[in-house]
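Here we start with a single chain on its own, the form predicted on its own, put down as structure tokens.
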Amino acid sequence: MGNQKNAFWGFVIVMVGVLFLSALVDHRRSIERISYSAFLKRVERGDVAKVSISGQDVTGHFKNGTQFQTVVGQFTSDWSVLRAHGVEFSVENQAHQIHWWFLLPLLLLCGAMGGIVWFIIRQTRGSGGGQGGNVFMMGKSKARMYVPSAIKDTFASVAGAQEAKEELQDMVEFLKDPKKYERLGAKVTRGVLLVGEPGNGKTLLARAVAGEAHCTFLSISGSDFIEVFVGVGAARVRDLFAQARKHAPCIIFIDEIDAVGRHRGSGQGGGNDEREQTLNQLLTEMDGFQTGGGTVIVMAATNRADVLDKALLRPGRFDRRIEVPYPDLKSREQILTLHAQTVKMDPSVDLHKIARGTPGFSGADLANLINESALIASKTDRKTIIVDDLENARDKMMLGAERKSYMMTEEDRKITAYHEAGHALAILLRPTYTDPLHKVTIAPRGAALGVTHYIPEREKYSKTKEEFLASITLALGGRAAEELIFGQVTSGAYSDFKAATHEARSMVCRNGMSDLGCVVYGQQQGDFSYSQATAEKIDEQVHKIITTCYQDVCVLLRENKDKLDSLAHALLEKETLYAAEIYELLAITPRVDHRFNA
């Protein structure tokens, strides 16, 4: 709105100053020019009023108000001409006459001329966003400097991440105290590569090292190097490592470094392009770069590491690689017990069973799953978070926001019913290799009519065959219900047949849970590592391993068709079961709810 206003009124300025200008250019034409003869007759028909004369430049008026001039040559023998028929007239000093009406114009388009210039740099310098987008400094680094009073982060603030924390206490030891390693000869590493997918904390672990050792952090995206001009991402480079040097000991983090580290040699312009100069300028920088007696640590996050130049992740730049994974369950819960402090949580919340239900969950998917919580309490003008906002959060995070005005037929709604119903019995009645159910509901949530959520016990790092088994049971429970109860099929599996091929395949060609025997049939961009007759081998494990799978969960509800019947009618008056529900309902011993808290 600010650079809106500021164009506005310089076109205002510039405006008037060529209307003044014009006005100007049209007075110099109202003047009347005449010759001396000209001028001689119409004093001698006393036309004239009054003449002022300065050298040989002769201006006067008529006297019916008109302006006039001429040139003489000589005029001292033409005073009793002018006496004689009363003109009035005067005689100025050439040589101290300023000619005002001359400069002024020349004035006017010099303060124009500035005003412009003086709005363009300005324009260009608010447009950029700081220094960065000024024309005349598009060299100077885009960093932001954080000086370490305003650091408020530490490995406090930093739930989970554990082993990531572990090694980067070194950098903290070394910036606080690089004389003990010195001292022995030790060299500790000055890059530092965090790996992760989005939303794990690699920007927070970065400002956690600056908080724990009390340093400059100086914070710049890959992309901000880059430019449309030639050598301003080298000159940022540059200007970057000159400020860490200058405000040493300090920590350079570089976020999204894939931006400028990829491999060169991908660009169209080859070794020229912009993009490749930038990162060997970043190279040079860091290949053992001085800073005059203080320490630098550079510090980058990405989450493609294999688009990353060789150069870049050689021993002495970003030598180490410290992975930031996806929370398991007890970083979950120690992170949601992190962010429900800034929240009013209900005592009756039990964070370690939310955590057991979001497998798979970033960092910040869990900060917005409490938020999401305290919006949902808001709306209904609770004074605390209870568990069904968390459930309702999760629900809308993963599946979607609750389509209540999605209307449904009875007959659809049955159909549902028994299809969720289908999947929930294949977890009840082999509960050994399948997780806890958790609940069931038929109410529609985005693109889902219904959906069946169970909540992991611990953390899986392998999974027998059993396991694989029955996942792809649970998943042809639904379909399986369909055929039995209704005599035809619909086409609400197809998410679940693709959740049963894939366990499938990966049984076949990575497991070695089939007849194939312990080989890997792998596939690298579009190129199979085995034959086509080994193909239709692994299509034939994979048909025969999903049809046993359903032929199981056929007879499996066959033989409880008196469960499904009224665990599917209890979803059509319902909607919405809990575990505990179902239990009671169709008389199944609760599953023991183990506690793995290691």
Contents of the next structure:
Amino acid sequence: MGNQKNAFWGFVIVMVGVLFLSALVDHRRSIERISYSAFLKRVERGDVAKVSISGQDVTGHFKNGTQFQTVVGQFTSDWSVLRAHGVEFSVENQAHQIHWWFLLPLLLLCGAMGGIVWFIIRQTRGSGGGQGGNVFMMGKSKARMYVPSAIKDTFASVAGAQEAKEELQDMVEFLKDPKKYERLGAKVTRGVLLVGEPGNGKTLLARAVAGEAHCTFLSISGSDFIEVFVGVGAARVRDLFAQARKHAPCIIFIDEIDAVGRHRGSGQGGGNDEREQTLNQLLTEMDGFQTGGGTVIVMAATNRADVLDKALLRPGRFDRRIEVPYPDLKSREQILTLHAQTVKMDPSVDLHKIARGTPGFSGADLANLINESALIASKTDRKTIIVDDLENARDKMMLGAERKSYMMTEEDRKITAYHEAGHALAILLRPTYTDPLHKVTIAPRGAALGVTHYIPEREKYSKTKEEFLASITLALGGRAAEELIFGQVTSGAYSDFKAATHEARSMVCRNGMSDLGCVVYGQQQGDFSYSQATAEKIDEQVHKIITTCYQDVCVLLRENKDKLDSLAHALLEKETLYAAEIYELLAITPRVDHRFNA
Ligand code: ADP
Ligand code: ZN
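Alongside the form predicted on its own that was just displayed, please also present the structure of the form predicted in complex with adenosine-5'-diphosphate.
All chains and molecules follow, beginning with the one already shown.
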């Protein structure tokens, strides 16, 4: 794309140069322009050898060989002076007076315009399969197409990212043998949304799926659809899907889908028409999958899933969402190991230690780290990369990027570990009323420092008072652990408090689970409105519930401080722990109530 632009400007510059030169050459044909009086004088002096007359233009040669040109008065027809001085002359028919070199600049101009038009066509056609078609081909998608033999990536090229790979395995199976799924009557997800910060391997994963399934890979960026001309984006989408169906089995990969998929009517200036048309076309094409549509899968990447239009996420469209988070400790080590294979790493380098020292690095950052260290090592006379090189490379990268997550200190990690351990224990020690724990991690993800995941147990139609209290307790577990261990508290528990407050309010205002009794309180104005006095009573009740739960979880954690310590230490060591590992570590009997085969 950049290359094509350069070529285009290069072409324009050359053309302008040619035009300029040709004009110059025209003036410099070493023709002497002289006045009519000077001409007559030279004739009388006998300097002139030969003239040719065409209308008012007179050209000719002096005896010394120089060419000259002059213009005579409109009605001069008396050429006797020439004859008198023995000048050889000829009079030409006026029709021949246009000299071909006057046409030259015009021809060149036409050539230049033609060239520009040709480049515009090439530009809009893109480098994808641009064969045949209509003249202007504005709609031709700009997708880059990779045939199966050109795709070298497989799941083996993606280190870590275990969960994402497992989830994508289905897609691979489907692309390999769609008939199998049809036979079983299974509906296969055709749209996968890969969500994660840049550099964590979304593109790599998508290409790896194509590599595993030996299918065609069509790659395009969401911003490629956005054009000035209304309708072009939609035409490109149509063309993209047509191309995909032609090359099925095929994966369409749309990077930065938020460029087209932004929630409609989110109004950024006026001209949203084009984007909306493009988005609508995309939705239409995806709906077409339900009625056949070949073995085509659409994978889209974004780090802003929150801004996407809800219509994109409906069943039959991008209904599978796969997180591609920053790699945790184990994944970082695996990524480093993979990329270290392409360089000469000294055997003394312990990549586990390097992984520990790079929290918050993305996969691309880690690949870059290895590459930088190789560059640094190549400036020495050593044959291999040693720890110092990696250290220097990391310093260089951290200076370059003001990324907060890089700056996570050991102290921050420790606080985060206890905070998350606090949440986790609040779940584990109150098993009856909480959802089962899935995993706990202190690997930084964007803004959040750590996350405790639990699996929502079942579709809940009703929730008991105990369950409400347990979820408040669980939300407050993080802060309680911090206070218990460090005797001080940090910011960053805002979303926990928000969740706790929300639950408590809903107990009081909607579910009749407080001293205020079985009443519904809505907004302060409108339906089920309430007075200022009642507002104060509600606040009082919410406060009471939260305080009680907080005291409760403090007691719980204090009584289980040994468990809190060992869980926090394990998190500092491993960064991510799955439920099974935690059960084992803390010698807690796993819950059986949700197993299918229990
Ligand atoms: P994204 O699409 O999420 O922005 P990419 O897939 O373009 O990220 O990743 C950029 C590069 O970072 C890859 O080409 C690869 O070299 C490296 N990388 C990222 N994640 C991984 C991973 N899990 N394993 C190996 N390399 C990775
Ligand atoms: Zn928390």
